[in-house]
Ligand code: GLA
Amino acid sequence: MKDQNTVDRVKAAKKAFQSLYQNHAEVVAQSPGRAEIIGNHTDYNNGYALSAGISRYTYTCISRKTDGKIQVFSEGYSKKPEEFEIDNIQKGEHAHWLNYIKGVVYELNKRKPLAGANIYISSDVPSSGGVSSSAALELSVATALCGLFAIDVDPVNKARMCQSAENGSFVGIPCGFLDQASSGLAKKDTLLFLDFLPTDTMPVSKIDYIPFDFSKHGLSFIVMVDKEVKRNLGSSGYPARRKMCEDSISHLSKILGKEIRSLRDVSIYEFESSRVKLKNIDPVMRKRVEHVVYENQRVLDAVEALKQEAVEEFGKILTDSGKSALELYELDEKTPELTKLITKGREIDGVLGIRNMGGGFSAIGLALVCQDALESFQDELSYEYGSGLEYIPFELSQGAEVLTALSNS
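The structure of the preceding chain alone is requested, in the form predicted alone.
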């Protein structure tokens, strides 16, 4: 059963679609934003992560056309419908949001030629909240198109196609697989476990589900974001940190006397035995490696804590992750607001765990808070931090899905 917010938003979107295009939509699909729960900078080190879909969604209403064109209207960005030809897609210099949809259409059209479509987009996923509104948009549109044109693609490959859409020439953002996988594969009241050791054909070697209803324990996740702090991974220290992790491999291979392919191959014991030598080579490198090695273990420990329903231990692991990200990976470089956000949040009653969320170089946090303290947490953090914080409380939610074939409703 869908919650009332979804029912109301879908009803409004259907009505707006009919008014705009003068016909009924044939399919409605939705996809959630995502939250990185734990597993910070582990993906490109072939490590582990836990993520989830959040209870904020992008909805796509769609109907078929036969003129070889896609016409799109977005509530958040459009003044009038935008149109492009399926067989002659060009990157747009204006309406940048449309390039994400162009990328999705381009990828799907390679699998099965599309005849054309009218599309209406409605979303309550914040574009500035670090919850991957782009992945929600891509998966929602892709799911609607697959439903409309009977394109048979499994959820994992659909998520990969959407990642390719964002990585490709229309958008050109080198995101990893976490965003699209989370929006596409999430399940309600469940955390998504991803093992980023690639296979010959897949960016991950394991996908697993950890069911856990935090609300039954009186807990809620909440994202905190300072929208005034602009995040830019490309010009930040992100590339430098990634390169330093890659450069550490040859050093660790020599120190440990064995082949190290990535930092996931390094155990905590092996890191500790290498700590002094690695520090002598480069003290900053030692810190970066320490974060990743211990973070991988924290993800595995978090899974075990949830299986044992040890929520306090799980919360402590989240907080330890946040401390490591600030102290060892230094993700607050040029953004002291991130340190202020997390350290102030740690001191508030009712917080079981708190950490940064995402790649860093921004002011975005994730907290696990007692539900009866949720309002006071927001009030106190806003007082201690200052104005400008946006709060996104959420439940673990279902991934991309077709909600209804409207022609049959």
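Given the form predicted alone, state the structure of the form predicted in complex with the named molecule.
Next up is only this chain, free of partner chains and other molecules.
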């Protein structure tokens, strides 16, 4: 049974679809935004993360056609439907959102040629809210296309194709796998544990579901975002951070005298024994490596804390993650607002844990807050931070799926 918001949104989207395309949507799919609970910049280092789907979704209504073209209308962005040919996809200079869909169509069409489709998109995932509206869009469209054309791809590889869509030439953002994996694989009322060490056939070597009822402990998650602070993973320090981690591998291999595939292979003990040598080679590199090596351990510790129902400890680990991301990974480079957001938030009563979330170079945070302090937290943080903060409270929500009952109603 879907919540009323989903039922209402899908009903409205199907109606709009029908009046726009003069036929019925055959399939309706949804995919949520994601929250990075902990595991910051660990994905491209083959490490660990804990994430969740949030209770904001992108819905895709779709029907088949046979002219080799995709027509798309997005409620948030379009005045009229956009169209492109499946066998001749060109990156658009305008309609940036459409490039994500082109990337998804391009990837799926390689797997199974697509005949053509009418698409209508409706979403309540805030864009530039730091909850990966792009992954929600990619997974929602991919899930709808797979449902419509009976494309047989497992959820992990479907998410991987969506990451390729984002990394590829239509969008060109060098993100890791966290966002697409989370939006694609999340489950209701659970946290998603991901081990990003690829195998020969899979982009992850472990996926675990950790059911946890935070409300039983009187707690809620909330995302805080200053949308005025613009962010762009492609041109920001994200690729630079990524490259420095990769460059550190050959140095650490030499220092430790062993083969290292990624920072995932470096234990805390090994890092500590290399600290001085690494610092002498490059003091900034030492900081970046320290963040990733300890962050991996924090993810494992956070999982353990949940298993023990030790929510205060869990919150403390989240806060430590945030301190490390600011002090060692310097994700507030050029955006001092991020430091202000997190440090002001730390001081507010009722906050169990608070950290930055996602790529950084923005002002986006995640907090675990006592439910009875949720309102005062927002009031106080807005007062301390200054104007312009938006809040996204959320529940742990289901990942990408075809809404069979709502498709048929």
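Residue numbers count along the first chain shown, from 1. We call the rigid core the largest set of C-alpha positions that still match within 1.5 Å between the two forms. As the structure is a computational prediction, the values presented were derived from the model and not from experiment.
The two forms, fitted on the rigid core, differ between the two forms by 2 Å or more at the CA of residue 200.
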